[in-house]
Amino acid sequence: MFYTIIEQVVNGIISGSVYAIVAVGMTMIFGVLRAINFAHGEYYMLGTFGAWFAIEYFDLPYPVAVVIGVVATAVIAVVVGNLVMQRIVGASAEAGVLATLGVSLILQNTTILVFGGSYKFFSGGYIEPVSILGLTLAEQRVLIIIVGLVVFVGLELMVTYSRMGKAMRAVSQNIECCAVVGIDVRQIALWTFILGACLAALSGVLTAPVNVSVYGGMGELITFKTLPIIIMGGLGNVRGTFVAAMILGIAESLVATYVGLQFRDTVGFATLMLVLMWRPHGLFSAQARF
């Protein structure tokens, strides 16, 4: 029984790493734009389809397909960022919700129109088993944990020491003051959005070999899994997002094993309610953004 618990905790950490990579982009976008991006899961889906297309039609190796998936998503994010996201800087919350929901519908239905609505088999990735401390895991699952740690360390260094990171932190704290001192708020918002979309795409291409199949509606579930995470962690708080993602991943894994797989998708909002009853502002203060 102890071995089973440890195994499920490790599986939860793997799921939490996937959620964290997606959610950190979403929470950074909220911190700068003050808008929840309801289309965020679609970039997860686009990255996956980009990698699948590269493998299926050009027979490219998985590492190259990962790069293609992320780059293709970045190109789409540049277009969406210039046409939509920059325009909602300083706009009302309602405008942000409607704009991102519209983008979500367009991206999802365009993908289904181009590639069809059926499930596609994802043949790339590293599926060979590896034994670590008595636990047997697929190499891809180990890779997800490693990449998750690297992403968060890299983001921490970027927002702390780089010029762009400092500008992102400043805009997240006070847009008006940043505009007064000459920071291009719209440009910072654009680059933050592109970074968030690329992280979502990266998470998608890392998870695809584990999920095995890809389909046009796969982004919806990720969006609704991400929402409780960024709220639990404190909207706009990167470190809080990481902790909340790990809590959700482990909770989902334990519930699926000991309660029932059908209850897994309810864990996010159930955990969110419990956390908000204890700390209404989330695990970490929203004032401590980035």
The other form holds:
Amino acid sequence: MFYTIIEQVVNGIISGSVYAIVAVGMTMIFGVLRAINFAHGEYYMLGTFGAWFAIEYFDLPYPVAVVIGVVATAVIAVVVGNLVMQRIVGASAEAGVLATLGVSLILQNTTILVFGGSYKFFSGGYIEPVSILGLTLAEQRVLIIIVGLVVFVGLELMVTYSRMGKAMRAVSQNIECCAVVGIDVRQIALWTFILGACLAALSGVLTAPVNVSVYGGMGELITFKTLPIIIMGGLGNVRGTFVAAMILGIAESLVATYVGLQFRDTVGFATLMLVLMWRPHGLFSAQARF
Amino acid sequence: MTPAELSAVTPGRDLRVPFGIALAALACVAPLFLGNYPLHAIIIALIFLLPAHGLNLLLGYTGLLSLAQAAFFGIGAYTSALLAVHFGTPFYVNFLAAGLMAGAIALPLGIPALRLRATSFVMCTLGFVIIGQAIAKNWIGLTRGDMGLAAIPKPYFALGPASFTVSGTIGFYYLVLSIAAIATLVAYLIVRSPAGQNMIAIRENETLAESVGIPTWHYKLVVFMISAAFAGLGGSLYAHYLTVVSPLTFQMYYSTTMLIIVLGGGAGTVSGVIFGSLVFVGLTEALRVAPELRMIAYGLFLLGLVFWFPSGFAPLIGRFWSLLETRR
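Show the other one: the form predicted in complex with its partner chain, since we just had the form predicted on its own.
Every component of the complex follows; first up is the chain already shown.
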């Protein structure tokens, strides 16, 4: 009984890490662009498809496939960023919602058009079991936790010390002032968007060996899981997002085990609504950006 | 002012009325020269018109961006379907019950949701759709889960001994046309009333509206309920038209569609919404050749809308009118 709970909590932390990597990109994009990116899950899907394609058609080893998946997504993100995301800087909330919904439909259905709508088997990854402190986990799951930690420490260092990171924080706090002191806001917005898309793609390729199947519509579910996380975490708040992602991952895991698997995907929005009733601005302040 | 200047200030006032009458007349005789398939498309457009009018009151007039229309659309569809399948009640009972149910459920959902600002409100309304779908999928005793409810009877009316059933596309067309016309009239009366002016005041500046004594909170809640009721009525028509409902009725697709109709047609205008629903449904029907291509085109359409026609087609229509005016 106790062992099961521990096991479920660990599983929750693993899915929480995945959500955290996707959501941190989305929340940074919100911070800079002030727009909810409804297409964010699509970059997760594109990363996975890139890696799947590399393994299936070129028989490349998994680590190379990871790089290809992320790079392919980055290329698409440069195009989308230039054509769409840069233009919604300073636009209305409706414009942001509609434009990113449009991008989501285009990316998702182009993928289905090119690769077909069926589920595909993702072979690759490290699926050998390892035993840690009495818990048996697949190597891939351990890898997910490690990468999650590395990503968060790296991001924290980047936004604190690097020039680009400082500029991102500045833009998320006050666009007008940044424009006045000569920061190229559109350029920062573009780079933040590309970074976010790459993180989503990375998270996708890391999870693919665990999820096993790959399909064109898979991004939508991820978008719908990420949205409540970034609201709960306080829009634009990186640390808050990390905590909210962990809470959601663990809550989902426990609900799936003790309430019913079919309720897992509603946990996010149900929790969000309860949280918003109690604290209308989310669990963490939106002021403490990045 | 000379009469010419006056007509420049109120462009096409005398043209719009005959145009409207002509359009109405055309709508009445449409089945004479349209085949079943175009009629089907127009029926869908007219059904979508109801939730779109509701969203327009909420977004176009009160300034609240909501993605919950699909949730209330689904609630209306299920209410209507369950009544019809289990109790065999006449159509008008199901129809009104669907609207009332959606409006009533909007009250407890709206109270917490409307306290939220901008993005959080949007997310909360999206949550209604996701949770509605989960309930439809998992409350199997009531909704039969993923199998959905099938064989929903065609609308029948019973008053005393007389009763008749609306069957066939043409019959349904006239039923939906008259309901859509009434709904349009109701929406028009709401926005033309003092309440409509207050709604616009809330959209433009909520704090200012409150300071001049408009009870903004009550307005927002009531408009949210009315918009939900409109969506529920649309859902009822949809259920009776397709004769099946499934958890797919709670799809983000419907919320997105309503958003496109309202923003595409021109938020804050009743005629824009009518135009938007006809154009949008026409577009999606024309693109039915391949579903993936259709969705891609739909996405491109969205982007085009945002970047080239940020206030929808309404300004285009306005320009068209003034063009006609100067030609005269």
